[in-house]
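Shown here is one chain on its own, the form predicted alone, set out as structure tokens.
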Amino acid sequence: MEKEVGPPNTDYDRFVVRPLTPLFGAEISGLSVNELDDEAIKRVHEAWMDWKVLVFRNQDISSDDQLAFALNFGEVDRHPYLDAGKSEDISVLDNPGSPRFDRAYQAAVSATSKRELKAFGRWHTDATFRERPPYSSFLIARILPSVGGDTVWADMEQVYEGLSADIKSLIDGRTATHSVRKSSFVHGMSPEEKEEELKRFPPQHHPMVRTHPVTGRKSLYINSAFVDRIDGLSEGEGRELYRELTCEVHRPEYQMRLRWEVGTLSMWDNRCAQHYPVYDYYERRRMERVTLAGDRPS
């Protein structure tokens, strides 16, 4: 059954959390994420379904406990495109100086037409353009530089809640094409690079509107990264809904954003937020983070 929209819940016996806006992302303080028995972690899913992006400070883990932390909560998925770390299961964004985003800009300057360049946007669920993309991700931040670099997460349920009820009978059970194609990943690959990408990675066709799995909520499911289109429209038409509904994400009133800290984690779901690196920095900037494999999307 769907819960009902209001501010989440702030006491979970075992901790409290402090609310980063009035209806997502929040602060849980005082726990170390490498201590917590079974119960705890109970707690803490509740926490993290009711809130979506969960914020750890001062956590003073190893790779290894960062790993076993998120193990709690599903099974790993190797991202196809990151650097991995001493293990694997983790992936390495480290940025030693000039953000990496300027040189994918440039690659994606040189191959791609202005009106396609608009599109060239970072806010994005991870992954989307594979058949089951990461439902996770639990970053920690290890070497920061000395201002900027903050992450902001968009609540996707907020963006379809506010929709008009025109809108949302349009794209309600509607699907959109997400690929690898429109993918930073990609830019800079030889023609015959991409192809062999997209015979990888073939076009997935994933519902606008996606039902939690958990909460039973609705949340827009479409993002700039990696939307090649919406299925069943004219060209037209689906481009104009596709910069109508992309747009949302870039209302403050659905928006949290971090200050990392050295030692700050968090825990966010990739099927109901959607996340933006700022690159603002020109120092490095090295973070770690594992993520967790999702189902198909429905």
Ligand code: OGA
Given for the second form:
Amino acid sequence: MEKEVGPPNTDYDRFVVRPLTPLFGAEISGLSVNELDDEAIKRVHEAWMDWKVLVFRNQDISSDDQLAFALNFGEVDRHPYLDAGKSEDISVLDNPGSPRFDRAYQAAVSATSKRELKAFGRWHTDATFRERPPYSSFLIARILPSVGGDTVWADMEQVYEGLSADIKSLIDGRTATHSVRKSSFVHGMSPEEKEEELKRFPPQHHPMVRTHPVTGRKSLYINSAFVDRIDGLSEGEGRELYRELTCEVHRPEYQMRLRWEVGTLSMWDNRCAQHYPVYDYYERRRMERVTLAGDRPS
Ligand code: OGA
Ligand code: MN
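Moving on from the form predicted alone, please list the structure of the form predicted together with the ligand.
Let us now look at the entire complex, which starts with that chain.
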């Protein structure tokens, strides 16, 4: 069958869709996520599968509303490392100061916490060190710096499509090893503590190319936060391929960037997109997240 070409749909009759880039990411206006009937939820899901990242502005909603909205699309997955908010089902990402510019603050945080606030963000798909990584996240901005603290996403289907035929045949059917080993979650732990975490979350061999269970489309599924090695290649070959592939997300053509406002809610699909929190700010930023459980990548 001829492959479909052209941009995704923008006609969902219940709301207005404004693409944030031609193929990837869309802002939905004209609805409040806590007032949706079943038909509207169905249409949101269609738009989500088409655009991968959806953005809703001005959502005056409680944590319970956020949770209730997310639960239309799956079951909650509690994050093993992030702090919990009002309920165990809400994760909190709260940077009280400057991740990038304030060295004293960074030192204080890494001395008192197992988590490190890094000088720069990292491209990642959430928690791929797990056997069944969460498939999506619903993130709302609660407190924001006056400027900065954007989030960038990359469309891993476009990344996959853009690879050469040679690379595609090298990675199709191959796995990569994902673990928590080098992630910020275990930074600052002793080697023994890290070993404990690796027992709790044994390294996983996930396919490098995954097929989306709903859309059937293929995407590149490796990320620099959690991938330790590419399986079945020599150390040198694997490292070179890893470097080449993890650089692909840097192409602006594959990206969308969100400038948050308080009350902006974003929902994304970890099965086909990666994201990058931009650590360029120096005032408090607090985000709250509901994460949904996913299947084993295949
Ligand atoms: C997340 C995450 C990005 C951000 O919630 O998984 O990476 O910009 N957040 O806060
Ligand atoms: Mn994340």
